[in-house]
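In structure tokens, the next block holds one chain alone, the form predicted alone.
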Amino acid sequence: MQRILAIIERDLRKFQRSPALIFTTLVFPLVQLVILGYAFGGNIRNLKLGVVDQDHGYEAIKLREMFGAVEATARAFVTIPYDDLGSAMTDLRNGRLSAVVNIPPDFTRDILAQKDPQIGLMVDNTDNFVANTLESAFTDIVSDFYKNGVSVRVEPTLQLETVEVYPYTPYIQFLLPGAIALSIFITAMIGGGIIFIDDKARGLHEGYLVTPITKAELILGFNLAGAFKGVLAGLVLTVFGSLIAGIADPLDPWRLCKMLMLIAPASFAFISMMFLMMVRTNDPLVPRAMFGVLNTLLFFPSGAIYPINAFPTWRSCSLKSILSPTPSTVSRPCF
């Protein structure tokens, strides 16, 4: 038994010894539960919606007057008014918006006139979920519309048209950018990190400096060859996995030469990082412990597989209102 306690000593005073390693396996476990708790599932709050007015009439205002309503309680979307339809859709198709709703010329007209109005809804459809969230959002503004009470006897029915900007896209392809990014990373944690630590463990690195490379030569040699790595993978998982999502001609040189352009300096930044993060490390079971911590710190948050807008927003938090929580603090968890 005292041998025994006498390993367990040892093993106990190594794992003191090691800030990091406890840091890693104590306190990185609490980020990933939020991170996690966040990426699936959560509510999709401050999109960003274009509103074209081009009616400004008491109709037209009283259903902007909804939408204000929805944004300060829900926070589902908020309002960014517009003068014109075109910069309106200028701005969805850049990314900047994710959607657009135009209120028609005539929508007060028939209104009073007993017609049917109808206004548009525009919507970035390349993310499914962030659409179908405005989507519902707006048809319950829609159905609440004539609640409150109208100035006409008989109601029309208001009418919303949704128009999606793209075709469609499956759920696979709007999960393909992120599969290579992972991709990418993973060569990134093997060779920046792994290969690096154990390298260093085995004494090769006294090897290299006793030899005429100098130490900025030895890290740019190790971070080149490491993106050569993670461009290899970055592009064989582009053209696969094209085939594999059915993306039109994956093959195309034009494509692919954006493309790389777009992996290359990507897997040279993984690269770096991670030489960065490891370069005073000598532990060789910090980077193992590190590696699906950063996965999940770094992928999961990305907008790759859930919209960011899922994610609360950042403020900051005592410790009284993390150990003792109230209903404000539970709704608006720390970030």
Contents of the next structure:
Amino acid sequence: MQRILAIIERDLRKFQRSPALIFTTLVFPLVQLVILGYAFGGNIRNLKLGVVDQDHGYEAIKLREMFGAVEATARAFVTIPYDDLGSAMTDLRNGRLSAVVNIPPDFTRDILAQKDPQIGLMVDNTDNFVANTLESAFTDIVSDFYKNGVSVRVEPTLQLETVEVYPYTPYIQFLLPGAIALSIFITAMIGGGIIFIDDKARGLHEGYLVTPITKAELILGFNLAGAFKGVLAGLVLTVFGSLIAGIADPLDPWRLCKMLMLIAPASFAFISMMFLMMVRTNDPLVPRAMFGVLNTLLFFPSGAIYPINAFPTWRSCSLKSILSPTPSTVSRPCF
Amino acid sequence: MNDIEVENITMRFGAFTAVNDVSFRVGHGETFGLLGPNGAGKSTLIRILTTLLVPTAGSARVGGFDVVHSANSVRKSIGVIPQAMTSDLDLSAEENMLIFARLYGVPGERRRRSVRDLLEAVQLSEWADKPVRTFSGGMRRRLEIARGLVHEPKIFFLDEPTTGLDPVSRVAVWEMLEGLKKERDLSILVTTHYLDEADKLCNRVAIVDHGRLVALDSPMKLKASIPGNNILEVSFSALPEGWLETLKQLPEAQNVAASDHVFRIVSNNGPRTTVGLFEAARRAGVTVASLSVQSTTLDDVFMHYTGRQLRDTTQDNAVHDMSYLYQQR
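Swap state to the form predicted in complex with its partner chain from the form predicted alone:
Following is the full complex, with the preceding chain placed first.
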């Protein structure tokens, strides 16, 4: 036990003296949480929408007023009036606009005559997020306008009422468990991968193995020290990440205890996995080269960022078989 | 009483034989040197004796314990300084030593006293709380010597302890080792490819070449064992036909070899050969461009037994792969 404690002490002292390492393991996942949280979870705003009104009638003015209302409130788009459809389409193709709405001539007359009035929405579908946002906004507008008999593409004949079982979860809160797992992974990758191989290459392990310490004691010491650092990183992320993500009462002791019960085994699992992968590795470049690949393989398909149901069938099956026993996928639903 | 006994040790890595049927004994209080070029098998031999590698054949006992069957007892009774500088750069000198003292199971109070005494012995007391990252190579080596003695072993292994150090630091390490050896009654096994180091430090020297032990004796006896008392190294402004044969006829000349316009003449009597050399040069109208006369060195011994000079020799059979660390032990 004395020897295991010596290895743990050595590892923790090294960690404590490396501000760059502390920053990387504790601050980087927080930064990622904020960036990814807002990048994927925030509402898209201020898209440039060209409006071509070829009608200028009462109903067209009413429709433009509805665009103005969305512009003033949800701010999904900013309208730019055009006199002719050709120049609006040119700007759309040149990337100066995200979409063009065309209100055709006789739009008002068709409504009054109840002759199936239509408006056109041309979207830049090279960006799916933008296209979906605009289509969604216009479906709402048309739905409101529908009472007056206007349709865009599909007439909403069937109403679906959705009931959410849980309170609404902002994306940044959905991402928080993934960020916690990521911080543990980074700690394991640096401590169990990069530093372990660097120490081995520099001959430090040879220095240890000529003492009475056994291989099992040495690896257990490294594992426990790595797991301790992982727990520390996980708890820091839990507290500060909760604050950033707006989770109520982030310092609730009972919740922190429960989190500790999850973070500790996840940390031990991550660091053990890393040692198993690195124990026969001697080249210091290997863990560095594997860092990005492992991150992609473990983090992204874990379900922490996006459901993996969107993956192709063959990839979904192979990923499930590869990833089902890894700490990322096991810990993600626990969090 | 022998502290180290090596019997017919052989170590193979696949088809390559790194150590080939080596046997020797190191008595108590002796400093024993393994001299050979890089890759000759010295480090492999020391790794076997320090229990890092299990030999393919043969047996070895260190401190009375078998290196294979009683590896843990061997480790407790030895101090080891590996070839690489293995101090942790992020820790202080004292922390490095305290951690190793704990790895060796030294009890708390004795641990602190031993660390303090050893840091003083290697003149690093003032640097005890400084990170090793700030140390020079010589200071790091001194710290590692102190670290290897933190559990007060009686048998000390040093694998090329002065490689990479400047001449002043090398001399400082030698003096420190000699002082510690007397003070702590140590038996030392040291590997080196420095001839002066082996000459200065060792009571006996084993010359290792291509994994084989080719000669073993005290430096003085080894030097006496080869023909000739002096070596003349001489170069000329121009060389007439048959000049090598002329040199071989010089008085007391035992052997003449030429390399890069420099002739190396082994002589039983340096002054007589030198006089004869100048006489022959005068007769042939040859000008002596340079001349040095030296006593026999271990390099000459190495050349005698292996057919080449140590300083020119590099063997590419060093074990660079560290994978053995987690496989064999």
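These figures come from a predicted structure and were not determined experimentally. For clarity, a rigid core is taken as the largest C-alpha set superposing within 1.5 Å between two forms. Numbering follows the first chain given and starts at 1.
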item: Residue 61: Cα shift of 2 Å or greater between these two forms (core-aligned); value: yes
item: C-alpha of residue 250 off by 2 Å or more between these two forms on rigid core; value: no
item: Cα displacement of residue 200 between these two forms reaching 2 Å, rigid core superposed; value: no
